[in-house]
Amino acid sequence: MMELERLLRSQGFGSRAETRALIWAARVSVAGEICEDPVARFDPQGLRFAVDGVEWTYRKFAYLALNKPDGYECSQRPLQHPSVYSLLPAAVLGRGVQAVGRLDLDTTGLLLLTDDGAFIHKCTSPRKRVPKVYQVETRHAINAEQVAALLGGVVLHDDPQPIAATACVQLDERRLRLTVTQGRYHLVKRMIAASGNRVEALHRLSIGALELPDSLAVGQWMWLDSPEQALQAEG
């Protein structure tokens, strides 16, 4: 059990003194009913409750899907652009989420955002090898050369060590769907650029088993309730 204040600050609804006044102020009702007592007592688990009329339900993490626009930076402190924590209620950023990995600023699709911070780790260490897909368009035609440059590994010029696609499919002349597993700063780029082309549009399609919904419009997010499909790796 858990007392209503205490609920409302774990699901980003301010500290203590500002869960209390929503409640004294009767902006909060509990399966449908006004509940003006901040110590009333709640079994949290699956609990609807609204604030202001918006409902929600408890929940212990918070893990989102969102269809990241270009132009938006994924950071917290923007330095020229808007944030894509601009696009999440005010409840979700006070609950600390944070994107798993970032997309750069022109990049567009699937992130991931949380405030469990294990999840993060295991989505981001190298050691769970989580393949990530992308879908490439590129300023030249591609030809079979740089396929099998990317697929038989490149080198970048801050590591003398190849780096390899986990697939790669070329879908039209100047389109191809590339897989990779590791996070590294303009990783995808980078690797186009060493097999000789270069990349103009780039967008995530998945995150281990984890794909964008067709339905998640672009600046939209959506509640994960299987988030553990997004650490399904490579073999």
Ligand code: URA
Contents of the next structure:
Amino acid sequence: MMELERLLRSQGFGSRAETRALIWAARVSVAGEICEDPVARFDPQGLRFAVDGVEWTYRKFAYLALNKPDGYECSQRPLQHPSVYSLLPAAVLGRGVQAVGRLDLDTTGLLLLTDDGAFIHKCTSPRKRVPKVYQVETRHAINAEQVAALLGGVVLHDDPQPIAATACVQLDERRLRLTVTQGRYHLVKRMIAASGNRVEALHRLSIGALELPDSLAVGQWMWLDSPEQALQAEG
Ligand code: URA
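Could you drop in the structure for the form predicted together with the ligand? We only have the form predicted alone so far.
Everything in the complex follows now, all chains and molecules, and the chain you saw is the first one.
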């Protein structure tokens, strides 16, 4: 059982004083009934509540997928461009969600966010080898040597150890579907450059077994009920 005020704090609705103020102002209802008692106790498991008429379900941790638009930074304090965090509601931000790895300003597609630090660690750990699939548009026509180089391993300037894509499928003259299991800075762009081509557009399709749903419009986010799909390493 959890006191309403603590429950709201855990869900990102602010400090103790702020959540108390919300409750006293009759802005919070639980299972359809307004509750004005900050210390009323509820079983949080699956609890449905509303703040200012907006419905929420209690979640121990928040896991979400965002369809990242072009031109958004994966930074909490962006310098020149809007932040992906500006696409999320205040209560989600209030929980302290963070992106699970970053996408470049001009990369689009699947971005995971969570307030579960252990999950971020697992998903980004190089040892876990979680596959990430990108659709890559290239400047120049792709040739068989480039595909072979990406699959065989290319050497980047900061590491003598070659890095190989675990899959590379040419979709048409200037488009590839590339799978990588690392998460280094500009990794795909640098691999494509090292293969003798250049990235014009980059879109992430999946992380582990989790695919960007077609129904998720650009700039929209959704809760993930089975986030462990994103940890599924290659078989
Ligand atoms: N590789 C890149 O080069 N950029 C990204 O945003 C993600 C992977």
